[in-house]
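Take a look at this one chain, the form predicted alone, written out in structure tokens.
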Amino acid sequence: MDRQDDFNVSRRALLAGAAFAGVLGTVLATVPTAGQEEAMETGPAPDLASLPHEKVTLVAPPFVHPHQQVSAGGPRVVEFVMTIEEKELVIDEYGTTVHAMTFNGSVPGPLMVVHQDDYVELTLINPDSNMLQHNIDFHSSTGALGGGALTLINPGEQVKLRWRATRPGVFVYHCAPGGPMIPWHVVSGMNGAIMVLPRDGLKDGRGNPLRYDKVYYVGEQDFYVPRDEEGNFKTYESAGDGYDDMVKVMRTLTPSHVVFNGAVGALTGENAMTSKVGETVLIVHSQANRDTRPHLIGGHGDHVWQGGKFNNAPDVDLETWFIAGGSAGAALYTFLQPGIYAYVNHNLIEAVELGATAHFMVEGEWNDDLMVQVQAPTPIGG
């Protein structure tokens, strides 16, 4: 058998072992296709052939595609496309792989910006190059499992499902194809977040508007790579041969790696988050699976909306916030001093012993009024 029989022999058995497993295939049977939807009893469909049509191209994370804060005027479709990737990943500085999934090649998978109102068109596609079946749930829509039931696509197909963007705030997406596969998905990337924006801009909780300079997204991932006898991480021919161990230790609830944007070290250095003195960020932070503390080392949360839901009223002036596993949120900052400016994980250990660091590298002028240095180190009594 040579390596395209092997090739093939592992994609029929991780899509068998994968196919409408659990609530899944329940909810499926209950779902109309879009050929069956003349046939149900359901609401009027809205006249879309006469609102704006708009195609976004999606960009890698940190970075968020060009968009709008304020909407100029009603509803649009906004039309995205993502290509699923199955690719080998490096997550560490010792060389450690995985097997990731990912949406667009990226870990997290790139943000989304629409606004409330707004329908989002999404072409999701699954090339033969692949062997896993996907889908995508999304946390922000309503029905049919976030239109993960609409959405499980084989390799070498493609689907195309829209949804209403009713809730403004920001969101979790994943893939979700059933069962075992769920966290196994999730725990090898496939994850991201979309920003539903209200039609008129973020508030305070007074009403005023809030506006930012620049937005970044940070999606914050578990990784669990096993080890081998002698506490090496293990490496895999393919991502079906390492399930079984993989599955071990991810059963221990315990992470080998906790890092933000894919790898230890992808936001910082050269590819650090930059800023200027006087300019307000957005921070976008998401997390699929586990609870986490997000906190900027010298900055704060100036306006912070914790569950991500921009209809609540923001916290203000938080030193650390909490994002619950399977959620995002968003926190507001003002640059008031130059440097670097470390982004973590406040779990400390996560955060310097497992990766969850980022950086904020900010220019300007530094004010002495915030902070000096009176006395610098001499000897005691000095």
Second form
Amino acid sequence: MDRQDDFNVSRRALLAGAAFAGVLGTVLATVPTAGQEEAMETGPAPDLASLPHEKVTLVAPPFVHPHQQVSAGGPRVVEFVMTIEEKELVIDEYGTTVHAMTFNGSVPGPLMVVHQDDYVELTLINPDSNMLQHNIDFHSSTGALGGGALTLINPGEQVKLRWRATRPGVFVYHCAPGGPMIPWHVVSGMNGAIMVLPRDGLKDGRGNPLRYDKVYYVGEQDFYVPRDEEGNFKTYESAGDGYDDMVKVMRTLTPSHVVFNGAVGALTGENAMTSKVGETVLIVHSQANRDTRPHLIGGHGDHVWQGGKFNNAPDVDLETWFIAGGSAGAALYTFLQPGIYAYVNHNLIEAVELGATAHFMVEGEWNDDLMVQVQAPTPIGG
Amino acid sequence: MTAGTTTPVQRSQSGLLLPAALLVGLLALLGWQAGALRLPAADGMAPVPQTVRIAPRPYAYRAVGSFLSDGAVVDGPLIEVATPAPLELMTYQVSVGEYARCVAAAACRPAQPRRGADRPDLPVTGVSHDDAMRYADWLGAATGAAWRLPTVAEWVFAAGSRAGDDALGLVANTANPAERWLAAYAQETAAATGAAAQPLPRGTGGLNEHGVADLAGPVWEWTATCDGRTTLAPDGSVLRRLEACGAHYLEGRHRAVMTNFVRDAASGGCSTGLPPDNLGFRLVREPGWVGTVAGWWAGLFGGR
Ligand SMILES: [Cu+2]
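Same protein, different condition: the form predicted alone was shown, now please give the form predicted in complex with its partner chain.
Zooming out: every chain and molecule, the one shown earlier first.
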């Protein structure tokens, strides 16, 4: 029997959520106290009250909140607040809409930055204007389904989770409210990334420090918008109304849109990223659901953590890098030529036809040694 | 057109008029005109679309294609036209409903409009240059008149204040080609910002000062002008022009060039640069023999 028949969900069932959350999730979700995970291999938690606390205000991608690349002191407790917003988003220039589920109102959610051994303390708010149950699974955290089992909240609730960032790297976070709700929430936009920097900053494979002048966060999102009989994208009253149709499209594994920053063209034109010759840019790229292969047309990856984990030596001089679905990667590049660069998913069908294209506008002086047009176009033999 | 100078567009037109094509065209036109004279109502398979006649006036347009001067890409020259021919142009872009008649007559291939852009009162979109040429042929047969795409120059003439100018106004700089890339990107971005991308019902864009509707809106218009590259001498005169008629220009919010068979400029854009939102067209009605003779008459005695 076709499995999708099992999930002919009503809005009420969606709201209940627990029907899909599985026994483990449901039981753990009733444990009210966060921060009492089993003792980690790093030993019992220190007296957190004695640690410095820092409140961070998150900013919407592709921008990243201010942060130090090298930590000035010891571990801190870094406090974040994220509000979940269910909202209708326009995802292409033709007005196609989706009922998006978002961390803090954006697709992807904001990039959080801490240092290794910091404590991440997140207050997650699910306002009662929302319809659905949500939670958060941090791939960089340890235990409780990445925190998902401790953060499942209904509309009108909030929860606070604290976890220790033990491994340096860029990691995905996403909503995972159980069963078929998991992929549905993730491909409705409910994912983002966190960057856990080594306390002494990034390094190449030989221990030499690597620094960036600028960091951009590019979150790649696959959308699965159902079409009507004539092939036009459909719109729905609510997220729940579109659920059955959307699951059918999701099962084809063929996205209708593959975009950066939540919409076709969200990082082009007046929203294009900027840099200049001589500037070093760190591009953090996440894909919570599906493999991707970033490529900077006309540039390279000087140092690339394809798996995104900073204790591994970065690859150097890459043309295209691979980011496995459900992970984030980071690429460091110093621009050497001015011009317009396209930053694409180098499945070029996805880049051009489905939307996965961003642009960099780079100012500066041209370097003839790197490239020159020796002869302008002229008739053959001329 | 200005006497004495050879402009790129004049060359492009003369390049198209091969003797054989001219002969065939003349014979065909003669046939249509004979038919039209026998049946003055011309109530064949299609109603005659509403047109507007644009009286001659001096105007200027930016020459078309890419221009090279001393190895550097430069703006094309601004071409001044003192006494253009009068032009009879469709008031509106060809609609979904109008185009459907050509498809029903099996003379046109179905358009591929964007989702939701298939209502009969919308301008037809998702049409290639090839489609537009087919439609012009069919409309000619169906109305007993001759129809064709306008050239870029004619479009600018008709668009008046709605026509843009894609000149970047930069000093030629072979040392840093990126200057032009960045400036062109900024210009296209400014032209694209905040405007609707979905086709709007005909008439929504209003009339310009010459009575032409919906110019430079969400639907770009195919023209009869080929892509090509012009190499300029140091004094600005044309050294050579190489036509590339596998692609034609579109006019609209900004000038764009597109391969003849493309119907959709792709949602993600070119790798750099911003594509037209939708591809459509409107046609010029050629004056028939009667109109041409009347025009000569008016020219002789009109004291213009
Ligand atoms: Cu969720």
